[in-house]
Each structure stands twice: as structure tokens, then as C-alpha cells.
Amino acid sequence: MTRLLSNGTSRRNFLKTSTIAAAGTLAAPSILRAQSSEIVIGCAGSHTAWMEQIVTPHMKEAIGADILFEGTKSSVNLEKMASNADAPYLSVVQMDDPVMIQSVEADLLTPITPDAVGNMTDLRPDAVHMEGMWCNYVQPWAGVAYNTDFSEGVPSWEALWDPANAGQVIIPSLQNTEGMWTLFVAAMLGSGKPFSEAQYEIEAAFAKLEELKPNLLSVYTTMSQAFNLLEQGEISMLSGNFSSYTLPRKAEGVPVDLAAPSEGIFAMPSGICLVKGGPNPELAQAYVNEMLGPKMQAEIADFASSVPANTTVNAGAEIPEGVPIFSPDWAFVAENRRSWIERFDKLMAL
């Protein structure tokens, strides 16, 4: 295993963050008399622990917010913003990058920008998307969940088709984003080519999936649910699960762990955005600048088991030594998900 480092912390971010953090002190009291310090925050439903146990707390601490946490599936908050486009309740949502492709077309978001959120200069490039439209804050990866109990690995993804393992296998639906790796699998295996070609042979895909249901037991679009029955030993295997579940569970002792199959694992990063008239949008700008300063970015990479965006962080995820990383073409995952959708459902219904 490797842990991924990062830069030290320059002197040119001390000053500029001992700057941030002046001004934030300064302004917060003109920001709560004008407004009320609640704000609405849309997110994974699996980071409830850390963000209930890391961020709500923080956040009311350093910028006097005052946190409401709706935890759901990426694609429910892009519902709920466009549902209320006219009227936002909330005033940031964190989802994956597909949706948030999506939410950017259909004119949701405003961009985040470096002299609101100072933080931001300090990602990674390829953290900051579409001129600041969103930003990755933390980016777990994943691979195969498997019960240790009655598995000392998961090789290659060849071992979700294995007929061992009739009716010992989980998987997430298309409805959930990462569902896409088992599809983006099941191309691969269908079609013979690596994943960077693979990703767009889905008539491939879809033939390969329909082999894999002798050895379903279902489809998930609860995953905490679906873990449940890994942890029980009701399953032996959850395809596509990430680092930021699996691997905070096995440090508690639950028997379970995570694979990195030898053709690759994928990157799954999260996304962070400001809700276009959302309320609130100073203390949600404040909130967004917190979630990628050094503090929030060292604590969940740890807490999460995932690589922090920011570059003078030193913590976060460890990643298997020399196994392939796959980040697909999400803007073709984006214009081909719904149909994808229907017809998954339409096949795993059968």
C-alpha cells in the first residue's frame, strides 16, 4: 500500500489562509445579522457519520452556521433543485460529478469563485470543473466489498460472474452512481477492451449483466441496507462499493474489506457546489470555503478513507500499488444515464 502525499503548507497559503480566516471573523457578525445562520445542506446519504460527527459541529464553530443535513442519492437532490428552481431551500449539495454535469445544463448551480472561497486555489486542477461550477473535495476509490469471514480476496471482477457464488452477490442499480462501475465491468469483460475503450460498449455491457443474475441476490438503491447483509455474511460479495464505506467499517472490526481487482479500480469523486439563489449565499460560500480549507479536507480524507482534493493536506486514503484507476467519460455517463437506466431496470426485473 501507498498513502498519497502532498505538499507542505507554504507560506504563501499561511498568510493567505490567516488572511480568509480575518475576514471571515470579521464579516461573520454583519452575515448573522442579516441573515439567519441555517443552512440547507443536500448530500450522500452514506455520509451521514461524517458529516453529523465532523462538519455539522465545525461548521457551527467556525462560521456560526447552523447545519440541516438531507442525505440522499445524488440524482434526488438534482430533483429536488429543479422541483424548487424558483424558490431553493437549499443552499449547497454535494453529489457526484454525472449529476452535477446535469445540474450545471439545466442552470441550478452558480459558480464558486476564488474570492469567495479562497480555498478553492489550493486544489488540485482537475478538482475545480466546468470554470468553477463545482469542485471535488474528496475523492474515495472503489472496487469490490467482500466478508472476510468467507473470502480472503477478490482477485478480478471475474468473480461477480463466478457460479460459486450463485446468489452471493449485491449490486448497486444504474440509479445509484456507483452503479456505473459494475456496468463499466461487465463492458469490459463483454467486450475484451480496457476500461478507457470499454466505457462505451454498453450493447456489450448489457449482455454481460444479463450472465450475472443467476448469482444476484438483489439490486440496491439503499446501499447501507445491501451492507447490512455483507456484514451478516448473507452475501459474500457488494460490487462497486468505496472506500469511504467499506474501509472505515473494517478498521471497527466488522469483517469486511475491500478488493482492488487486477484489471482496476475506479475513482469516485464527490463534488461540492452553491445552489443557484440559494438562501444564505454568503454563509453558504463560507461553508463551501471551510469544506476545502485544511482542517475539514485533513479530517474527512481520514475519517472517509479518501484522497483530499486540497494539496497542502497530508492525509486521507491509502490505494492499492499498481492497479490501474479508471475515471470514465462522465459527460457520456450524463447524456446516456437515463436510458441506461430504464433499460437496467427493465433486465434485473425480468
Given for the second form:
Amino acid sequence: MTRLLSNGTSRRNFLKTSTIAAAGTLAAPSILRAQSSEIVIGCAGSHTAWMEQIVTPHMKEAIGADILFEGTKSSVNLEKMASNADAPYLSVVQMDDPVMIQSVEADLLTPITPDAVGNMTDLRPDAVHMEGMWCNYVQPWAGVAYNTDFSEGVPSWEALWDPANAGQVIIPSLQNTEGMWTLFVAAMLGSGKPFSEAQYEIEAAFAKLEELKPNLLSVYTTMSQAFNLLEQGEISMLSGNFSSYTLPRKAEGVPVDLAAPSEGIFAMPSGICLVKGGPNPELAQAYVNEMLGPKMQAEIADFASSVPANTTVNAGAEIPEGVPIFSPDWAFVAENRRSWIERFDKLMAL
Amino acid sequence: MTARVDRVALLAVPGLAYLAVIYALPLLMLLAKSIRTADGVSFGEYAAFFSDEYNMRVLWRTLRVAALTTVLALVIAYPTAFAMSRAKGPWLTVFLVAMVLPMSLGVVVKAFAWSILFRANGFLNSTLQWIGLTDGPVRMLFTETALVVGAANVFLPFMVLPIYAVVRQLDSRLPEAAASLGASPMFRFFNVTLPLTLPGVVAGSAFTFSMAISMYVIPSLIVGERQQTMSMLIARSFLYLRNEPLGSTISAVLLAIAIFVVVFSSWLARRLGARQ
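I would like to compare: after the form predicted alone, may I see the structure of the form predicted in complex with the partner chain?
Full complex below, order starting with the chain above.
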């Protein structure tokens, strides 16, 4: 009875071998990943197109890295980093500034240094944050995406509140970073102050947002679905959309365009960071260096109609002339965002 | 014989161990998080959850949508199961493929397809206007009706198959015997056929309700953030508010409802079985 198999293997040996085999099977992906040239990058879901077409092939050629990217929202990337802080599997994350601030507070990032990432020295000074904890790599601009079959443009943000557009508008949830633009626009219109001052007038913002409800068809957290409805003509305007998404679709012949309302537009805070204790740190630094280098900067900026952060690069989107561009106080946003999300959800609920 | 039965019971050990580690343990950890505070054990999160009027609205909406989805799926599934039980040869294959094949299509793809169907100039609105039932487009996208229709579509196989399994074993001579005694078709259905198929109805309804009450992707895509459900509140708590105690509390409430449905349906199925 102590012999289990015909070749004389004992039950104890069989169990021992099975356990080792099972442990090896479970550990294999981590072991292989640690030894391979593969790195996992967390990024925005809307970046999928250029990550696949531009970044992945370039990184294979330039630094020999196999890129596995996970496209999702910045907040979800933060949660992934926090949940796996003891054994990170992401090496680099590309996400928005307010979530970067939360990541720094949670001690989830490691600084980017010019020694390891030489191209960092060519960036605009305002693209490097908190002593190198993260850098902005490209900056799309945000305005109002509209269907050109229904309108010739959106001259003012007030158009979102125009009764003629009842049921014709979709706005992003505050769970999405681009949702902040509609909040700040509401603050500006509600308080009558310029963006720089209005961004702190949150009571005025929520009061003005309440007036927007009759015009809303929906509030999205999945942008591609909302954009699809804009393309189909189900809605006429999509608030807070950005150049890296709308303008490539326009170039493909879809009847959409991005308006820069006269009151001002916004700079999307697209950042890149190194995950503290992440796998393959040298390869991760090489990846970031390439992302900040002139070749990648030019290609991404052109593809995604964005403004490059590298000062040696002359490519990408042209900022609409004569329209102020606003970058908010992201520290204030990071501090208050959770309570704003809860309040926003309750206000917008049907 | 007993020893033989015991050995057979051992076959369940891998499955039970798998469920214990992958299902029960994380759930227990989740429940612990909902009552654990820095000072010890507290049910404060539950009190806060149930005292928030918005949370109660979300809970009520979740239950309502799950119930309506179950009813709609049942209304469609019941006659379908009878048609399947009568089908033979290639027709039965067609029915089974029609039930199973849509399950291989992702919910995201389905949701985009429904948006084409439900939009202002979509097929449904065009048809309604063409036959003169409406003068202009009716808003269908981002409505609870669209959510119930979409969810019933996704969960339909889980209602059809348990009913089909019962109907297939139904002794066709019993309704015939009732007919020979002068029972009308309505009487035969409500007093013979329906009671005999109720175990399948209960099982299908329990499946559908349990899945409908916890669905996340379908409401996220069909009704969006303005009509949140319990699952959307859980995701928001963990991913965006980073409030684990709140997320764990809502998860525990949802789990309690699901457990009640499963236990109640099991009891009901046993009782119905005993009566028959």
C-alpha cells in the first residue's frame, strides 16, 4: 500500500514531487519574467493605439524590451500598485498628475534621475515634478469634442448648458481625470472668476453642474463608448475630451472635431513614473529614457496630436492660438477628489 | 459500503479545497475588513451605509433591476424550453447552439450592438415610428428598460437550460390524463404542467437573479454612472475612493442577499419536490 505507482514511487515521494511541480508551475511566470526582457507597463486605455503601433516596436528595437502593457484608468493603476506594493509586477506606469501625487504620498514610486534617464535634462522644467518622482512626457490639450454634422464649432463652454442641447451632452465622471475639466468650467461659469481662481470655488461648481442635468444623456467612465455615441450622432457634444483622442479620429474622416472655447482649454497631465521595487529596474529606466527621447516624443506627439515635453522636439499638436491654456492645482485636486466623486455621483444620479 | 462511499466523497476534496482557498478565504478576509477598525470590531460602516439615502436608492434599484431581469428572462425562457423539449434532430441542435453561442460573445461587444439598436435613429425607434406607434424617437439608451432587456438577453441561457432539463423529463401522459378527465388547457397548465416544472423555474430564477444582482459590466455600459448599482458602488469604493471598509461593507450586503436567494431557492425547490 505504500507503493503507489508501478515504477516504485512512494506516496510520500509522489506528493513531494507534485508539490514541487505545482509550486514551479505557479512561480514560472515570475521566474521567467525576472529573467526575460519583458516589462509590464501600466497606461491609459485610450493610449492603446499608439502604444501598440509606435512604442512596442520601438522598444524592442531600441532597448530589446518586450512590452506588455495594461491599459486602464489612472486610479486603477494606482490601486494595482498599492495592492501589489510588496511584490510589484508593474515596472513603469503612465498616468495622470493627480494620481501621481497620491502614489508619491503612498510611497509607491522611485525617483527618475538624470544619471539613469539622460533625456530627462531636455524636458521643459515644468514637466518634472516633485524632484523627479514623475515627468510629463506629452501633453494633449482638452476642450469640447463635437459632431460636425450638427454644429460648426463650440465658441463657449456655455454651449454645454444651452437648452437647445437638451439630452445631447455627455460628460466624464470625476473618476476620470478629464472629468475635472467640466467641474472647473462649472466653477468658472458659476463664480464668474477666471480658471486660476475659480478652481477653488467648488460650491459654485456643483451648483452650476446641477443646472447641466437636463442636457445630459449620460455620465461616462468608459470614454470609448461615449465617443462612439458622438461619432454616431446620438449626442452633439462630449465635454472635456482631448486632442490625442479626437484629432486622430478627425484625421480618419470621422465627423468629429475638438473645439477650443474662448474662455480657455486645459493641458492634460500625462505623466510617466518608475514603480518602487518594480521588476527589471534597468530596463524600466531605459524605457522611460526612450519615452522622453526625441524620436519617441516626435512620433507620439504626431500620432496623438499632443505637445511634446522634450524641448529639442518640434512636432505634434498645435495649441489653438488666442485661447488661454490652464493647468490646475493638482495637489488641491488630489486632496479633495474622493469627496468630490461621492458628491458628484449623488448630484448626477437619476 | 460505507467505506466505499467515504472514498468516493474524497473526490470532492480538491474541489472543496479549491473553493476554500479561492472563494471562502478571500470572502472571509473581505468580511473582516468591513468590521475591523483601529479600535477593534465595529459595525459603524454598516450603520453609515444603511443610513445614507443614496445607498438605499442604489440598493433598491439593484434589487428592482435583478427582479425585472429575472421575470423577463422567465417569460421568454419558459416557452422556449418547451419548444426545445419538442425539437428533434437538427432543430434541437439549432436551439442549443442559439442558446450557447451568444455566451461566447463578450458583453462589451453586445453593449455596443445594443447601443446601435436603442439609439434615436436605431432599428427599434425607426420601427416604432414606421408602424405609427410613436411620432418621434423615444429615449431608450441609458434607461432602466434598456438595462433589463440587455441583462435578460445575457442571462437567458441560465434560465432556459434548467427549465429545459426539467421539461425534458416531464411525463407527457400526465397532461393527457388530465385532458381525458375534461380539464381545460388552462387548468392543465396551471395545475399539472406548471407545478411539475417549478423546480426548473426556481433553479433558473435563482441563477438569473444571483447574476443580475451582482452584474457590473452590463450596467456600467448600458446605463452608466447616473444609475449606479451595488456592484458599481463596490468598484468605486475600492478603485476610486480607495475606501476598503466601505467596499467590503457593500460587498457583504450584496453577498448576504445572494446567500439568501440561494438558500431560499434551495428550500423552495426541496419543498416543491417533496409535494410532487
